[in-house]
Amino acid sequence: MNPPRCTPWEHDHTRRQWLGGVGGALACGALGGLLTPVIGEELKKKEKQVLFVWLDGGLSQLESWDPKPGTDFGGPFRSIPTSVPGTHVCELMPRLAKQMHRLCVVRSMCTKDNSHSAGVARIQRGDPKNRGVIYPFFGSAIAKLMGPTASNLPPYVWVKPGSGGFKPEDGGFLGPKYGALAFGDGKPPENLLRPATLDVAADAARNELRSALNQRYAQRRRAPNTEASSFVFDTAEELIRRADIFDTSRYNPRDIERYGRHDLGQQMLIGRKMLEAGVRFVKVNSYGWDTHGDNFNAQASLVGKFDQAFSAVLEDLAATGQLEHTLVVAMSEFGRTPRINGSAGRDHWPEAWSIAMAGCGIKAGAVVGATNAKGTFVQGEGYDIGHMFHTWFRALGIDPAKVEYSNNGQPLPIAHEDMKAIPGTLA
């Protein structure tokens, strides 16, 4: 017997549904820290989320979980002891090494693309046995297989440096419906508000037309891609409604200083905000860390960044009680060779690199890995990204043997099937 197949989300409830159960709530205000109470506590309860940090271009990860001072390789930086005890860090994570108790970092991932143009994609699509098809990014998987929380905003939103605009390729087959809603610098998209001169009567007599226009446009087309211009514009109608989560100026000031005035820290903040609003996916982006050259001065910069603005969304997840109910992933691509070039660099090393979680049936407090005494390569048992994989979808609740995709019939993983979970990780 094959195993069930997802459900997806759409089919369980209908639109007007959804605006029925969360319409009075939402209407009720925003949150001054921008969620009503009601909503805040039922999404406490019940509502599973996710923050994805991604640092692009490979966190060395001798700087940061897994340091070797006084090796060959190790570099100038000390390790500092954490609130783990035995457990050491980088000295350019102070802030991270008192939270170590929340975190769980395997330090034994071993994988196999060695640049940015295979990697990024392979990492984030969990690179399951090829079928012809193209897998969706993690944040359009959960998506497919979560769909919205109650909130009713977009399930899957990515804060990035940089454009923003919707991005349809993340959901590979399962259609651009799943892709993610980029923020560029943490902004709202561009006409996002109703213009002044345009009342509400009028405002909603447009888009009846425009509903009206799209069925219509709808009867001659792929249904993929109709779907996805009215899903991104039914979403779109409720962030009009909770614009406020883009308006700084009414964010703590305390806040803003805790998570760093530099682009990292305020879009980490930005990507707070939506979780605390009800987003299922959050994607925050930092770029810059391929390191070639002057690797020690520029980790030093990057990683302190890192360190306070991740140490600041865990201290803000766990005093509100929303990390037991958020998974928090935080990696790269791959992580830097132990070598050192003639640059004072460190080059692409998938071989041996860390990747640090918390949150949402994630064992806390955990170091589940080690590389061998110069950081070279993993000693013992190494972890490939499908193993990642199914580390998350069950600590989020899916068990990848008993849930599938449909590609128009064709039954396909969720994650490698030759792969499991991390032994040590899960709660």
Second form
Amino acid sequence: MNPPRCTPWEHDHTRRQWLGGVGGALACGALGGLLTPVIGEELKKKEKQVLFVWLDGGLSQLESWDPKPGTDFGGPFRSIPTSVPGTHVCELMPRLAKQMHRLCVVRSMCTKDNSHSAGVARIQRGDPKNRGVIYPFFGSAIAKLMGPTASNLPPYVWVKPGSGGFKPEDGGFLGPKYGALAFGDGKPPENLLRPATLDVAADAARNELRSALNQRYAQRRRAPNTEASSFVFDTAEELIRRADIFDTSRYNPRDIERYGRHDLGQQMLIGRKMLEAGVRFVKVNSYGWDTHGDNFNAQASLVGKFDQAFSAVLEDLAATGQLEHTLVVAMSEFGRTPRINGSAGRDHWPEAWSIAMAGCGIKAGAVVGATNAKGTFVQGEGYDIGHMFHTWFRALGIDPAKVEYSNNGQPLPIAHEDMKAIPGTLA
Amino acid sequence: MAEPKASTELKEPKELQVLANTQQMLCARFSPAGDVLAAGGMDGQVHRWKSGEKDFTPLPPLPARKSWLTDLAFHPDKPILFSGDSWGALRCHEGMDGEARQVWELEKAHEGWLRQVAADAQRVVSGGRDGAVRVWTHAGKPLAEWKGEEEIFCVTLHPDGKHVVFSDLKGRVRVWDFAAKKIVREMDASFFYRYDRIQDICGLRRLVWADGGKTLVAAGCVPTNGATMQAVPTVQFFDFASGKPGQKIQHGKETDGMIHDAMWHPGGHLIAVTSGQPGTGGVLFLRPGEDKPFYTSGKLANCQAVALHAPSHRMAVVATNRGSNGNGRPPGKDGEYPNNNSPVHVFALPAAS
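Other form of same protein, the form predicted in complex with its partner chain, not the form predicted on its own:
Below is the entire complex, every chain and molecule, led by the chain shown above.
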């Protein structure tokens, strides 16, 4: 087993100190690529975590968080009251309506990309100013800024439908080490678990040999790739020990029903188990939200399942007290057009959409921002994804004004420097 | 309404008039006499047009609702209209050929989206997302109810007046003897259903009677993909007495989408309208025993509904304006965000059809 890695909170240097040369002699690697890692011991104790629910393709804000019944583009559904007096959501979310007192909804998102190809990555990377580098996804950023929890499980895990494996590209300029370990269809990467024919001692001997070979190999190769490789193996070892996390046969049958037997429900439940086990950042992904056709029947089916799974995880995190130190976010790359196309669908609409959050550092029961009466545009100030990154970092106790990345010595802000946290969203 | 002279000379439908409007429509039906065309949709209104010597002219619409108007059904003999909406209300209006007035309203006929309405000379039937099928008197009194787990998409009354036939999200077609309160037969149309990723997709959208009720026609699509809705327009014939499936006709590509509405022409063929990806869609005339439509037209985009008045050889197709889609579309010149609309195309049909 490798010695514990250098984590950001073990360093308490200010940027001024660093630039003044105190840290000059320290290799970037010693600071894990952070110029000013000011995250302290307190944060480590609380083991702050993140659940990031990604509805790929674009959840319709009008059929979820920002209903406009009875208006030109309002669609066929009614709105229903929630546990927050005066706040309504779409009737497709009856369970989440009861969780509204735990949620904070931003209804005034106004972002730039209206294509998936650009939007998915730009949104999840926080769309910072162009610095000539590829920024990390939010999960990778947290893996870098906060590292694994004391559980030493992988810091960034992605539970998703389809294929799994290690996704180094999420790490951007931080390097492949900060990529996502993806559990395709909620299952661990192929060959991760120790085969029954291999006993613990033999496995340990093999790992020792691998480690030695890795070190020799690393001396002649670029560090980021070999570091990533070793890192994945190390964290995989922990996962092997915690195989119960993704052994759904051991789950409470009642939970399986509560979350829903569909992919999103089951993968949300696995996500919760990962959080309980101590994974720092869990992304739960659902595909198929790009409802250009038959939007209303589609949303009725999709949002119903989201309502079931997301409300169940909120309930459980709240019941165990874990919500207090877990930031929960549910979002897509954009919303959907108010205008209904000829195929009874809604197209891509970054101009005015909604994001829901809960938990750690987030003001519960808040609705921030608004769209106009028809839901076509934001009324008042619109917020970009950079604002959200500031909000989330601050909710986790990371001050974007003080913490910076280091790209081989080049200081880079962790969030768009022209933006700030959204007023009214933080507790 | 005067018999159109041109109809006997026509070889295919001829467009007579386009009834422009500013809203998107989802349903349309002719009154029994064919003198009124009623249509409704996303603005919650029933729009009406009265036929004249040459043209249809607008009548005042019925008062707007906040919900979508989802389906319409006329009394088979009288200018009485039954309509359902997406918030679960069922209404009855009489005098549809003149000063229409609402006779009754059941605000909670269903819990949420009422999808379809059908009527015969004695009863009205409705089905909705709440999984319920309900039979009502013409006075709006409940007669019978069937409740299931899945959403109901289609309902129709058999011409024998004894059976209601309905289909659910997953393509199960049930024949219900509503007086005896029992399901007497089921028909398997489950190929109209697909589960894609986490989306349940219902492809069966309209049930139509042919041959005086001997044949049930199930129309819609076989979905191949959710979200963007890839689907092939499909029709399945069933023998009503045995429930056995007969001919299945699929026509078009995956981008052609689904049959949204269909009506049986007494000349012996089905008239169906389709809507696929924005800009696609059209009109199909299908004859049992033939493997392809004998008439197709792709001139109209995204057709949502069709109304037929066979005695006067009139057909009305609710289509959608071109260029109806677009990501992140900017406001129009007036600064307003433009909506789409549904031009209603009125056709004369060949007498033979």
